[in-house]
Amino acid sequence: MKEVRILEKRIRELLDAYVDDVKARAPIKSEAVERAFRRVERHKLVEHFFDYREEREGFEKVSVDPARPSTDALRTIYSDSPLMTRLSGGLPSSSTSQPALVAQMLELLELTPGQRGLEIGAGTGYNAALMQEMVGETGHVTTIDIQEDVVAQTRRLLRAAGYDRIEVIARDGVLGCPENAPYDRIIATVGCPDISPSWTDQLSEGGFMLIPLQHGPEGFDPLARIWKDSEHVLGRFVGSSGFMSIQGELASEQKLSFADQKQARTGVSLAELPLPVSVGIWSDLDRPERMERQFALGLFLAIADERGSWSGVVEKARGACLFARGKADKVEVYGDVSLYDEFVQLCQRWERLGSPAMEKWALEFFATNSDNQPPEGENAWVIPREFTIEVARLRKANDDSSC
């Protein structure tokens, strides 16, 4: 017994710091998500992780006991670093995420007491239990997971957790969950290449969805927040993300995967040269200043060319210019030299716009099928996807549209 509360306030102090660890990173702002944080146990949730080894390059298998955790799995379950729970063909296939993004996602998704929630890859059902504690007891949470056997240990574990309110379900994704819609929220956590027409249609009056929309290369999702409005879909960024990207019938072909974005910087690179935007400002600013204007520069990067994103530019048939590592304001040069020069013309035409940062954007999806022709116009790009297709224009000083 004496071990027993021993274990118990070890892994409340570790949960405390924990928090206070991701709060103050600034993710967590609302007394909602700090108290969701500080009610669910993450490590109640997890009963295996594989924790990446360098010298060997691959994954080492931790197994954890919820009921008797180690003191070494409670260390890296209680640190602001993501979890990865299921691998397939050597490759991450199910996940925790990163707790500050978790957080970041949350207080974005502005969850109320009695909304109706619904999740989008359910991972080890940590996401969707904070969830639960932010709707209450009269509000409700469903989960899908197109993986079965992610679906029954996360159900098992919920339940013994205490959360068997949250309805885990074994299920494409892009369904949606009909028989418990309308949603007042619909999150997804995985990278997702479209909007399925199922979220949209299972969206209440009034709610919105979060999804990491995938922009260029695989793993650049930027978050948009999605709504409808009368006859319309419309949607802005709120946030960056990377995520391991959806299965199912939304999943596409990669242009530009993971391998093919690692393949690219492989080796030494033929040519460092001049950020060509900025660079006085852009040296004297402190690092999250520094990051967030380059994940603006990044995202019209991606939008603008579908070879772009928060890394630079890459095209799997001649190389990559890409932003230096630890210097901020070189860019290195690999394969074809010449990509350089269209990478500066980018760089300036987004200075020429005014630097566009992520909150100037605005978005809209028109159903491929649909009779009505996405609108044409100066600084407005279209995005053809495989369900909608997106426009991405920027506002007007006096466009103040929003959800």
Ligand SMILES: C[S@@+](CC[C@H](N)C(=O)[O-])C[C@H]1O[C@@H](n2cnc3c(N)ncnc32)[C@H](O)[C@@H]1O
Second form
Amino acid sequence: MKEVRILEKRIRELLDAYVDDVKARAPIKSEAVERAFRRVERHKLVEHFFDYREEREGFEKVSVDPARPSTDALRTIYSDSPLMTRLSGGLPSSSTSQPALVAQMLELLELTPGQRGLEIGAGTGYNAALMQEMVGETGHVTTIDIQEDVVAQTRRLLRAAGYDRIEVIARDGVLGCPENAPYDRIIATVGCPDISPSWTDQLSEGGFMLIPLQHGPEGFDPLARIWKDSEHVLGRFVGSSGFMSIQGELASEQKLSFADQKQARTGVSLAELPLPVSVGIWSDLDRPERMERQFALGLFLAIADERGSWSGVVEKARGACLFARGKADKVEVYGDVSLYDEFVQLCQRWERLGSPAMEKWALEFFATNSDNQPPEGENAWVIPREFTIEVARLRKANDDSSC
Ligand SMILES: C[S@@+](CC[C@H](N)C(=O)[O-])C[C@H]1O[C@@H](n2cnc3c(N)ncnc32)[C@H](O)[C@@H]1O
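Other form of same protein, the form predicted together with the named molecule, not the form predicted on its own:
Entire complex below, previous chain first.
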């Protein structure tokens, strides 16, 4: 009995220190998100995780007994780290995401008591439990995962942790869950190359979805807040993220996979050349306020050219131009050096447009199978996807429309 009390006290201390840490680095801003983070015990939803061992260049399985977790396991679980919980073919296929990103997305989701939420990508159920805390007893959370064994485990652990009202469903999330629709909020916690028409159909009037919407290569997923009115599906970029990619029907062929990106930048960099526009030192992911201009340029590269992303430009067969980490305004060039000239032109175009920041973009989505096709316009980029055609436009100074 005494042992149990000591363990409970230890967990409380670690959980509080973990929340203080995430809060100190800004992603937790509201009382509602902080309260949810202090209530949900992450260790109760993790039975094992895979630790990456640099020296072995591979993962090692760490088992956790949620009833009697070891101090080492607790320290890892209550830290700002994503935990890989499934591997397939040696690569992560399920995880509990980095807590700072989870917090940032919950702040952006603005859940309030009584709302109905849908999550695509249940994973461990940690985010669903946080959502349930925010919508309270009068609200409802449905979460979907495509992997049946993930769903069975998550359903069992959520129930044991007291979250038996959350509905955990095994299916391809592209279908959404019409049984519980409409939803005030839909969130995907997996990188999506498109938005599913079912999500748009199942969204309530006045509601919105938050989707890590892949632009360019795999793992580059600007967060899009998307809503609808009677005629349009509209959106804005509200943040940045990098997720594992969705499986199932939405997983169209990747334009550039992680493997392609790695391949294009292997070998010795040919040259370190000047970045033609000044964005400062490209490195400080822990200090997002220093990254704003860099994110803005990276987002433009990804909209204007499918090879572009926050790390530069990568082309499968030709090579890469990558922002040099920790070096002000420098680019590392791999492979075909003529790629640098194309990269310079893209950067200069961004500057001529007034170096637009992330929030300057307005998005509109058109169904690929509808007669209502996107109008042509200046400073509008068309991104064709499987179900939708995305049009990204620079907003006029007087356009402050939002849902
Ligand atoms: C990063 S994890 C989600 C983390 C989770 N929200 C948490 O709090 O632990 C991504 C999850 O998305 C799931 N997934 C991938 N493709 C899916 C699809 N088409 N439909 C539903 N879930 C999918 C994966 O199986 C994986 O469990």
